[in-house]
Each structure stands twice: as C-alpha cells, then as structure tokens.
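First, one chain by itself: the form predicted alone, in structure tokens.
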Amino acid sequence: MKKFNPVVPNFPHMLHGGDYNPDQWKAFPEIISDDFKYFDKANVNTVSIGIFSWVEFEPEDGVYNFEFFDKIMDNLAAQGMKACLATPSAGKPHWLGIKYPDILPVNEAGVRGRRGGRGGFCKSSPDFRRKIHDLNTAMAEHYKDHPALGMWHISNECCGECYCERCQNNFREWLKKKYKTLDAINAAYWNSFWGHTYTDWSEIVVTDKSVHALILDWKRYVNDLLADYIAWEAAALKKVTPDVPVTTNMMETDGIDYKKVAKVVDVVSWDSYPRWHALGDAHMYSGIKTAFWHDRFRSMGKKPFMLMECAPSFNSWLEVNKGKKPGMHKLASMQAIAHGSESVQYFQWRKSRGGFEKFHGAVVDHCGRDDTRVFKEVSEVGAALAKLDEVVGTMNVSRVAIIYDIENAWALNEMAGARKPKKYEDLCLKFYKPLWKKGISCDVIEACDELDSYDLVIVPALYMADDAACERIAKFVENGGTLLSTYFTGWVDENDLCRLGGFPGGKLAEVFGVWSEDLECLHNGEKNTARMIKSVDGLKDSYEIIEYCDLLHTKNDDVEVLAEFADDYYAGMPALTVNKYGKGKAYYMGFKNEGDFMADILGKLTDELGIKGAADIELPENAAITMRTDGENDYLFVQNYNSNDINITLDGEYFDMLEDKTVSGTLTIDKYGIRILKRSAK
C-alpha cells in the first residue's frame, strides 16, 4: 500500500492553524506582531488568509494592491509556515454590487438581494465570473513563486441559489439537453397530474413546488452550477500555478451534492461544528455523527481530506453555545485525524472586534493573551500533530460501505406520505454506530459509486434509485457481496416516478425476492415486535419496532424468512428476510428499530465475512477506536468520550506516539482523552 502525497506538496506535516484575518487589524500592527509570536507558541504551521479580503486586494475596479498581504506572506515564509491563500469571492466589496448589480442573487419571490451579508452572488453572472477570474489570475501571477503559498482555498462555504431570469433560462437550457423534448419532460414529470403539462419551455417555473421531479432537477442544476463555478475559479489559478492544489471548504448539509464539487478540486475539505456536551445521549450522537461526516468527506476523494474549520472553544450561532470541556478539543481534533484528515484548522484565529461573529470562539480571545485555557489546549493539539508526520498520507481502509445518497435525501424530504420527518440521516447513523464502536472502518458513499471493493454494503432507505444504481447493487450481490437494506428501498426512479409492480422495484425486486404490499406507519409511542422464527447466531429472539413496518410478501420459495411481525393485522407477515442471489446474499429489514438490531445483525455479518475491528480491545460505552494504515504500520486512535477515565486491556505491545514510549497490558485513558498507538501492520 502506497502512501498518498501530503495535501500541501513538499510539506509532509499535519497542518495546524486557522482562518486568519490580519486585514482586520491593519490599524494595530502590534497585534499582528503578537500573532506571529503566538503562531510559533501554538505550534501553528498553516493559516487560511484572504477569505473575505476582496476590497483589500482590489480597492477599486481593476486596481490591484497586494502590498499588505505581501508582508503577511513574507512573514509566514520567514517562520517556515504555509498559506492556504483564499480567493475572496465570498467577501464581495460594496463597489462591486453598485457597479455590477446583476451579480446580486434573486430570491424565490423575484426580489434581487441587497449588498452586504456574506457570500450571496449569482454564480451564472458573467460580470461576477469575469471579475473573480481576473482577480484570481492577478493573485496567481503575483504569488506563484512565493515560498509561503501552500494551496489555494476557493471562496468560502460556497452555496446558495439565484432565481434571476438568466439562471431560470439557463436551467431551461439544462433541461433541454437532458430531456430533448417537451413530451419527454412531461412524461418524466408525470405532468398530466394536476394539469401541469408544459406546451412551451418558457412555461417551466422553478418555484413550482408541486412537481417533485422539477424540484429534484432544479437542485441537480444548482449543484452542477456550483461545481462549474468552483471549476471556473480553479481554472484561472491552475493556468498559472498548475502544481498548487486547490480546495474549497464544504459543510455538513444534505442540501448540496458535494460529490460533484469533490471532482473539481484536488483536496476535499470541510467545516465541522459538532454540539459537544449536549444533554444526555445527544453528546454521543454528536460524536458518532461527526465521525460519519468525516468518513463521508474522506470517501468522496478516496484519500486524506482536510478539516478546514472547527471551533477551538464554542460557536456563536446555536441556541446554547456551550464551550468544550478540558480535553474535548484535543479529542475532537484527533477524531478528525483518525478518520483521514491531515489538518486541524480553526475558525477563527483571533476574535473579531466587531461584526456578526465577534463572539464566535477563537484561539486568541479579545483579551489578547496566550495563557488562556483555550490557547493552551490549542497549543497542545499543535504539539501532538507535530509528532504525527509519519501518519501523513496513510489511509482508512474499508471493506464496508453505507450508501448515504444526497439526491435520495432530497426525494425523501419532498415525499408527501408515511411519516414526517423521514429521519434518513438518523437511520444511516443507526447502522454506522456499531461499526464505529467496533473499530470497523466504513466508507460513506453515494448510489453512483462503485461497490467492487467492498464485502458488505448497507443501503438504508434508498427510496430513489435509477436503473444504473439498481444494476450496480445487483451486480455487487451477484458477484458475492452481502447487502443489507431496509424499508423505503427502490420505490421511485430518478424522476421520482413510482416503480410499478411492487416495491422494491427494478432490478432490486430480483435481488431481495420480496414485494411490499404497504408501509404501516406507527405513532410515536406505538410499538410492534419482530419475532425471530429461526434461530440465528448473534440475533436475539425478538426486537422492538418503532415508526415503520413494511408489509412484505416473498416472491419465491428460495427467500428465507428469518423474522415475522408479532402483532396487529399483519402479524405473521415477514419482517426480516434473506435471499441468495448469485454468489451473494441480500438481507431485507422491513422495520425500524432503535439500534440494537442493527448492532446485532452487523455483528453477525461482519463475523461471517471476517471483517474485524482495528484491534481486539474491549472498549467501554462511549469509547471508540479508529485505524489508519500504510500497509507497513497501523496507527490506532483510541478515543474516550466519557467524562471519566477508562481502563482498557491491550491485545499486544504498541508504541504510544504521544507519550513516546512502548505500552502493553492495562492502559488508562483520561476523560475526553486520546491515545495514538502504533504497531506493525497485521
């Protein structure tokens, strides 16, 4: 197994730093001087600069000024640091909106936005594209040979929609390319319902929320436009600096199909803001969810990613903005590294004196001191990262994948029927949790991804799947793979048209060998039971059911019924089945469970397939172990999310990379603690 190259070429270190805005402090040169002293003290080696600095780079139309940032870049180089230099499209200056008003986005009501706010521009605006292309080219030409230039950071959390006539006309052209004729689009949209049949392309209005396929296509167009825009910015940079990687910071959202964006950048990066220390189980839910999203972004590029933003202490935009307890910041940072990140970057380095986010957590507070608890903990993270150079380029290797498909999430969210909300992400997390706890690496992929490299694929509620996805899943099982799916599988095609002949439809009907008569929805507090009718190793006699019961029939005698519903008018109908298809097996789970069934069935399947956790180490509740490897050495990240110390018994001898010593036997991990253990690869 070959290591990946560092995300910053010729800089083989874990990146540590943050969003730095020195232009806010031009009138305070002593503060900027302090920052560079503090960088060294906090073990910072990388900062993101220029994100909102368009007016600094271009104070008036066509007039560029790099003098201030030249000094910053020179100082970074003098300290051996790298800049993640941003293109400032997220911080458009007021003069730009005044001179080119068409760059301002139009909302669904047809009202053009005003200047101000953050981001918010029409991505199809020729004026905006021309202006940012020219500025990016000028920046690239100016800094192409600067030793501090490590990578390009395109825009900032780029997102948003525009409903101007140009965007709507472009969308209609997008539809013409996809469907060719009005007859085709009317058939795909089932427009005879409610009399929505189009007789001219100009009749297509994207704000019509009653046509689900139209909503889906608009979202697809918006995401194609986003990817095209990011590629447009990148092209200007790559023309001048072809060897400098580009990235853009993505977010935890089901509103954007980042898989498309991931294809046009060199490094995937994202901004992570978990709600640590929430009440009760919500704390661990945040931990599991964050691990899930780390794996999702890692899986997009199939290589190490970057944590571009996280809060060193607390956020400023939640209902309750709770800080991280001592130790939690280091644990959360190392969780990202464990799942494939090669950076820990913060928003923000120094708290702004004014503006919307002036009370958002930062490394340096308004007091300006370097002896605060937060600064000390950030410095500790930097010191730990400095010991992990040999982990750079290693990878998480997965034999298991969960399909969490963004377009499917859109379709489920729009679906009128069953229960609200559909809780798609939550269902995926119920399958992810037991794998994470056992230290089994899991890729989080989409329905368009290839499945050949996996032994076990979990497909929760894949309500919408095109024929290609159904064929891909079928081929996976036929070739010997093990498939586990649930209710809501294979109901509609890519246009949200119901598949005829029963669900699951298409090729999946053959794979599972069952058909659903109906989906019974349970009220909150209403329960049913899945009762095993055959003894299956690793499974209990019965499992409690909540929310959904899929009323199944088998299509042939070869389908094995493992469990039945115990109660109500559908008592005795299949609740859990398995079908041999080709060389593999397909399990269908026709009910929802709080999670104990998921843990048991995945324990059974991973045991059968010989899929083992990172180590044979028994962990208490709220602890986890994650592994990266280069094929020669394994690096195990043992994480304690408890508010108390835990003891674990190691299954052999390891080298503790943070303590610089060999360890074996019983190991104590502090509350919110982390141990990084190295061993020869097994």
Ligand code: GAL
Second form
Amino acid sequence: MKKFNPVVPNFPHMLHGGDYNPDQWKAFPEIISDDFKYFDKANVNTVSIGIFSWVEFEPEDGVYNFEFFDKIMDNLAAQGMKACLATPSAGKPHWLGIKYPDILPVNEAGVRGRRGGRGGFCKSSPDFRRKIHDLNTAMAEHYKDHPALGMWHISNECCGECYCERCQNNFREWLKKKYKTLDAINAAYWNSFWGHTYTDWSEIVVTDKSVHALILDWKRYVNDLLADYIAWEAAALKKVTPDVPVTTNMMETDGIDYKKVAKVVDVVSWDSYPRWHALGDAHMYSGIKTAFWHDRFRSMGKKPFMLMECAPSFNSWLEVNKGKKPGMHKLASMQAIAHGSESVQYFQWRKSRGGFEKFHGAVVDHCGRDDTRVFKEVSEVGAALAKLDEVVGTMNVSRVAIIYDIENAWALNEMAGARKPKKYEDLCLKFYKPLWKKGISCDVIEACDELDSYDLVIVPALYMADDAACERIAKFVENGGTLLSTYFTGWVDENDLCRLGGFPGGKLAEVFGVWSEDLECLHNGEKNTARMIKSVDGLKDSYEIIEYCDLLHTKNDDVEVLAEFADDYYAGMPALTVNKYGKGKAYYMGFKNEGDFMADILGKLTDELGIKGAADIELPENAAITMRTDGENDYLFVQNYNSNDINITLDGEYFDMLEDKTVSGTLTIDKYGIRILKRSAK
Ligand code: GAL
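The block above covers the form predicted alone; next, return the form predicted in complex with beta-D-galactopyranose.
Next comes the full complex, this chain leading.
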C-alpha cells in the first residue's frame, strides 16, 4: 500500500496552526513579534494568511502592495514555517464594490446586495473574475519562489447564489445545453402540471419553487458555477505555480455539492465546529456526526484531507458558547487525524480586537498571554502532532460504505409529502454509529461513486437516483456485494420524476424484489413494531418502529420476508426482506428505528462478511477506535469521549506514540483522553 504524499510538498509533517491576520495588527509590531515567539511555543508550523486582505494587497484598483506580507512571509520562512496563502476573494474591498457595482450579488427579490459583510459576490461577474484573476496572478508571481509558500487557500468557505439577470440568463443557457429542446425540458419537469409548459426559454421563472426539478437544476447550476469559479481562481495560480497545491475550505452542509469542487482542487479541506459538551446525548451525537463528516471529506478526495478550521475553545455564534473541557481539544484534534486529516488548523490564532468575531475563541486571547489553559492545550496538540510524522500519508481502509448523496438530500428536502423534516442525515448517522463504535472504517460516498472496492454498501433513503446509479448498485450486488437499504429508496429519477411500476423502481425493483404500496407515516411518539417471522442470528424477536412504515409486497416467492409489521391495518405485511440477486444479497428495511436494529443488522452482516473492527478491544459507550495504516504499520486512535476515565484491555502489545513506550494489558484512558497505538499491520 503506497503512502500518499504530504499535503504540502516536501513538508512531511502534520500541519498545525490556523487563520492568522497580522494585517489587523499593523499598528502593534510588538504583538506581531509576540506571535512569532508564540508560534514556536505552541508548536505551530503552518498559518493561513491573507484570507480577508484584498485591500492590503490591492489598496486601489491595479496597485499592488505586498510589502507588509513580505515581512510576514520572510519571518515564517525564517522559522521553518509554511503559509497557506489565501486568495482574498472573501474580503472584497469597498472600492471594488463602488467601482464595479455589478460584482455585488442580487437576492431572490431582485435587490442588489450592499458592500461590506464578507464573501457575497457574483461568481459570474466578469469584473470580479478579471480582478481576482489579476490579483491571484500578481500574488503567484510575487511569491512563487518564496520558501514559506506551502499551499494556496482559495477564498473562504466560498458559497452563495446570485439572481442577477446575467446569472438567470446563464442558467437558462445551462438548461438549453442540458435539455436541448423545450419539449425535453417540459417533459422532464412534467410541466403540464399546473399549466407550466414553457413555449420559450425566456419564460423560465428561475425562482419558481413549485417545480421541484427546476429547483434541483438551479442548485446544480449554482454548484457548477461555484466549482467553475474555484477552478478560475486556481487556474491563475496554477499557471504560475503549477506545483503548489490549492485547496478551498469546505463546510459541513447539505447545501453544497462539494464533490464537484473537490475535483478542481488538489487537497480537500474543511472547517469543523462540533457542539462538544452539549447536554446529554447531544455531545456524542455531535462527535459521531463529526466523525461521519471527516469520513465524507476523506472519501471525497479518496486521500488524506485537511482540517482547515476548528475552534481552539469557544465559538461565538452558538446560543450557548461553551469552552472545551480539559483534554477535549486534543481529543477532537486527534479525532480528525484518526479519520485521515493531515492537519489541525484553527479559527483563529489571535482574537481580533474589534469587529464581528472579537469574542470568538482563539489560541491567543485579548490578554495576550501564553500561559492560558487554551494556549497550553493547543501547544500540547502541537507537541503531539510533532510525534506523528510517520502517520502522514497513511490512510483509512474501508470495506463498508454509506451512500449519503447531496442531490438526494436536496430532493428529499424539497419533496412535499410523507413527514417533515425528512431527517436524511440523521438516518445515515443511525447506520454509521454502530460501525464507528466497533472501529469499522466506513467511507461516506455519493450515488455517482464506484462501489467495486466495498463488500457492504448501505443506502439509506436514496429517494432520487439516476439510472446509472441504480445500475451501479445492481451490479455491485450481482457481483457478490451485500446491500442494505431502506424506505424511500428508488422513488424518483434525477429529474424528480416518479418511477412507474412501484417503488423502489428502475433496476432496483429487481434487486430488492419488493414493491411498496404506500409509505405510512407515524406521528412523533406513535409506534409500531417489526416482528421477526424468521429467527435470524444476531437479530432480536422484534424492533420498535418510529416515523415510517413502508407497506411492502414481495414480487416473487424467492424474496425472503424476515419481519412483518405487528400492528394497524397493515399488520402482517413485510417489514424487512432479503433477496438473493446474482452472487449477492439485498436487504430492504421498510421501517425506521431509533438505531438498535441498525446496530444488530450491521453486526450480523459484518460478522458474516468477516469485516472486523480495528482491534479486538472491548470499549464502553462513547469510546471508539479509528485506524490508519500504510500496510506496514497500523495506527490505532483510541478515543474516550466520556467525562470519566475508562480502562480497556489490549489484545496484544502496542507502542504508545504519545507516551513513547510499549503498552499491553490494561490501559487507562483519561476522561476526554486519546491514545495513539502503533502495531505491525495485521
Ligand atoms: C468559519 C469561517 C471563519 C470564522 C469561523 C467562526 O465558518 O470560515 O472565518 O468566521 O467560521 O467560527
């Protein structure tokens, strides 16, 4: 198994640092000089600079000034550090909006946005594109040989849509390219409904929320434009510095289809802000969700990724902004590394003195000291990361994948019917959690991804799938794969047109061998039961049902009914089925459950398939083991998210990388603690 190259070429270290805004402190040279002393103390080796600094780089149209940042770059180089140098499109100067008002985005109501704020520009504006292209080119020319230039950080959480006439017309052109004829788009949109038939392309009302397929296409268009915009910024940089990697920081949202953006950057990076220490189960729910999103971003690039931002302590935008309790910061940081990150970067290095985020957590607070708890804990993370050079380039290897498809999320959210909200991500997490608990690595992929490398694929509520995706899933099972899917799957094609002949439709009808007559919805608090009618190893006699009951019929006698509904007018109808298809098996779960069924069925299926967790170590609740490997050595990250210490019994001898010693037998993991254990690869 080959190791991946470090994300910053020739810098084979875990990256540690974060967003650094020295231009806010130009009038305070002593503070900047403290920063550089503190970088060393906190074991910081990489900072993201220039994110909002357009006006510093280009104080007036066409006049560039890199003097201030030259000093910063030189200082970084002198300390052997790297810059994740940002293109400053998220911080557009006032002069730009005044001189070129057309760069400002227009909202749905047709009102052009004001200057100020951040981000917020029209991605199809030729002026904006020309200006950022020229600035990026100038920056790349200026810094191309600078030893501190590690990578390019394009914009900041770039997103947003614009409804200006140009964007609307571009969208209509996009539609023309896709559908070619009005007949085709009218058919795809089922436009005879409510008399929406277009007789000319100009009639398309971009904002019509009653046409689901139109909303989907608009989102696709906005996403294509985003990817095209990022590619535009990247092209200017790549022309001058072809070997310097580019990234752009992504977010945990189902609003953006990042897989398209991932294709135009070299490194996938994302910003993670979990709600640690939320009350009750919410703490761990957030923790598992974060693991899921780490896996999603790793799976998107199919290689190690970067954690580009996290809060070193407090946020500023939650209702209750809690600090991370002692240990939690290191644990959360190592969780990212465990799932494939090659960095722990913060928002923000130093708290700004003024401005919108002046009370957002930072490594260095307004007190300016290096003896705060947060500073010390950040330094500990830096020291720990410095011990992990050999983990750089290793990977998580998954035989299991969950399909969490963003276009499907859009379609489900728009769908009028069944229950509200659809809780798609939550359903995926109910399948993800038992795998996480058992230390079974799981990729989080999309319906367009290849499935060949997996043995078990979980497809929760894939309401919308095109024929190609259905074919791919069918092939996977035919070739011997095990498929586990649920209610809602296979309802509509990529245009949100219902598949005829019963759901799940298309090729999936054959794969599952069932058809659903209706999807019955339960009120909150209302329950039904899935009663097993066959005894199946690993499954209990019955399972409580919440929210959804898919009233199934089998298509032929070969389809095995494993459980039926116990109550109500559909009692006795199949609730859980399995169908042998080709060399594989397809399970259909016609109900929703809080999670114990997911744990049991996945336990059974992974046992049958010989898919094992990272180690044979029993763990209590809220603890997990995640593994990276290079085929020679395995690196096990043992995480304790509990507020109490835990003892575990090791299944052999390991080398504890943070403690620098060999360990075996019983090991105590402190509350909110982490151990990184190395062994020869199994
Ligand atoms: C991120 C953003 C940062 C900062 C941070 C606060 O989404 O990229 O610039 O605003 O949130 O948590």
